[in-house]
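One chain comes next, on its own, written out as structure tokens in the form predicted alone.
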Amino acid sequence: MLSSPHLSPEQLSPRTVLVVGGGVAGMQAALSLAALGTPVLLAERNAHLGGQVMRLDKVYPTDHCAFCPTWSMAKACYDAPNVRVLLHADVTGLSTDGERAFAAIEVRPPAIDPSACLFCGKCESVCGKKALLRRDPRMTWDPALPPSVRVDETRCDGCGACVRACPAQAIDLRREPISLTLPVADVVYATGFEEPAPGDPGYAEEFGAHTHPDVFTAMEFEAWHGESRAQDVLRTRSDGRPVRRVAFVQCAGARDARHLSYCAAVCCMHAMKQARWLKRRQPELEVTLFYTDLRAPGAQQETYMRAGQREGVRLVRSRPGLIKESPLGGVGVRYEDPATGKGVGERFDAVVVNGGLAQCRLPGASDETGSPRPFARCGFCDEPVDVAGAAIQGVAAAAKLALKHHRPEGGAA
């Protein structure tokens, strides 16, 4: 069930487990715990469950819709009688007294109450700043997401015209955050990952993300050119020219001692999925995938990679050292030719950089001495993992807590 932001400690069972993060791993952990009879509080910082998967168009290696199974999981969480869902909720800290954990949670009620909104559009018609949005601009599946209107605080000047126009009195631009301190029996972290912004650990300046309209991160490209947004002719984001050449660059900020030392595990398959979209849509496109090592460890993933090669995706085993705007137009990519060992420069109409996926922080994961607290973790925040692996880890985290809290009499855990 969906919880009120005014949730009080008395409303929670002493056996309640807090799951931090409502992506695939967190939802699966919550549903698995609920199936074992454990009450769950599922805290998600965004306005919806589903996490990063809700930003995907399709998932490899089946190319099935990403939204449909993810929303089914979300609905199961909303409908489960022993799962409480808190949206717009940031877990700001955790403490323990040796037996129980205490979670500090800040809930940010949205300016537009989704339970009262009629989606009539009157607020949008009077907003001169165009600050009312019907979808998250990062999302690929805008027609399929549950209807919602939100206020873009970067544009809103607080004039109140929308408040006066709303016939349902659903808008309040002055809603204040609500601070909660709730006791829980245990905690599962499922906070996922974030793409790097300038200054973040996984951001590598030489790859040019966020510096040119036609240099995309993987998730930006998913939203801009996803298969659900198929166009007759792909065009550049900068000036609308037809796209002829596209490059995918792997390990951009990953496997790099300066940024993130680990492999993000999902990038090779994700890039091949997007590359195959392009070739299916426009077979004449030149699509190049620069890689360090092709990671295709799951079932049918090697087959998926080889199919991309047969469809004409060019694979180059090389790590580009520089991506920037070319003075001759387009985006230049500088790399070492693996056959000759010499530096090569190529121009592309669009470049997609993959890698540098940073594990989200774990609030309260360490005590005052820096020692890790014994809370369960699952999904990308535990180790880089794809959608299927995240679901498996969610089940495993629930099983771990079941063993921890339901030990047989006289037996070992």
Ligand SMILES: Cc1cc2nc3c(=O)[nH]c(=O)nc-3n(C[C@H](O)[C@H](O)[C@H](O)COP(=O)(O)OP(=O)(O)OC[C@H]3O[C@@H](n4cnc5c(N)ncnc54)[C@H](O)[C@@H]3O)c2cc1C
Contents of the next structure:
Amino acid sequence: MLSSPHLSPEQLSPRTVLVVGGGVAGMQAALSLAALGTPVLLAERNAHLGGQVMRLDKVYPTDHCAFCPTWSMAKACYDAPNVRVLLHADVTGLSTDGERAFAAIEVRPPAIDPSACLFCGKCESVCGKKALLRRDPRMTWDPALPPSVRVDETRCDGCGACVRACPAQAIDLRREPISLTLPVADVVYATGFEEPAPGDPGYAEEFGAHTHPDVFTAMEFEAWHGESRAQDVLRTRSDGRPVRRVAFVQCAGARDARHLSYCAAVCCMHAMKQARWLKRRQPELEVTLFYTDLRAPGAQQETYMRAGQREGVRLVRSRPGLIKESPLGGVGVRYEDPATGKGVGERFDAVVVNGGLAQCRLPGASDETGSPRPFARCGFCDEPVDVAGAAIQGVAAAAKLALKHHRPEGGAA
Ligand SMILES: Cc1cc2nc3c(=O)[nH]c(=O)nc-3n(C[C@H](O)[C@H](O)[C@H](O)COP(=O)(O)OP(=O)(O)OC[C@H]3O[C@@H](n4cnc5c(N)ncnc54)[C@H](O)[C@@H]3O)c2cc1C
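Okay, that was the form predicted alone. Show me the form predicted together with the ligand next.
The next block holds the full complex; its first chain is the one shown before.
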């Protein structure tokens, strides 16, 4: 059930387990704990459950819709009587006294109260700044429940015209954040990952992410050409020209001692997924995938990769060293030709950089701190993992806590 932002400790059972993060891993952990009879508080900082998967169009290795099964999981969490879902809730710290854990949570109630919004559109009609949005612009479908208009704080100038126009008194632009400290019996930590934002050091400068409109991050490209937002032909973001040549550059910001030293595990597959969508829709497009080594563990992923090659995705085993606007137009990619060992350059109309997916960690929450009550972790924040793996880990985290708190009679202490 949806929880009020003014949740008090008295409203929680002493057995309540906090799940931090409402992506696939966190939702699955919450549902599994609930099925085992454990009350759950599921805290998610966004306006909706589902995590990053809600931004995906379709998912490898099946190419099934990402939204439908994820939304069904979210709905199951909202409907479960022993799961309290706290949205707009950022868990900012976790501590323990040896017996219980304490969660510091900052709830930022939205300026438009979703339970009061009538979706009538009067606020939108009076806003000169176009600051009222019907859905999260990063997503094809709006997963918020109930649906409501939202305020884009980067555009709003606080003039108050929408407040006066709202017939339901649903808008308060000065809503203050609420700070909660809640005692919980245990914690499952499922905070997932983030792509580096502009200005973050997550991508090396030479990869050009956020510097040229036709250099996309993977998530941006998923939204730009996802099949459910289908454009008739793929066009550049800079000036709307039809695209002829696209490059995917792997390990940009990953497996790189200056940034993420490890492999982000999902990028080879989601790059091939996007490359195959392109070839299926526009077989005449030239699609090149620059890779370090293709990571596609298991038979299903291997089959998926080979299908992409058969469909005409060109694979080049090389790690480009520079991605930059070309003086001749488009985006230039410089790399070492694996056949000759010589540096070469090619021009593309669009380049997708993949790799810098940083795991979200909360200070003080890791087992490595030597905390007397180590918290369970699952999903991408624990180890880079795909959707299926995140769900499996959610079940495992719930099982781990169930074993910890409900020892069988006569079982080991
Ligand atoms: C471009 C791209 C395409 C992909 N395509 C596929 C695909 O086709 N198939 C596939 O299997 N996988 C794919 N993946 C991987 C997939 O996105 C991940 O496997 C999945 O998102 C992991 O789920 P998660 O729950 O661990 O993390 P997330 O989805 O990141 O969810 C974590 C949640 O925790 C919340 N959170 C974080 N910190 C806090 C906090 N302090 N307090 C409260 N809430 C917090 C976040 O807001 C988020 O909602 C793709 C990834 C990318 C980048």
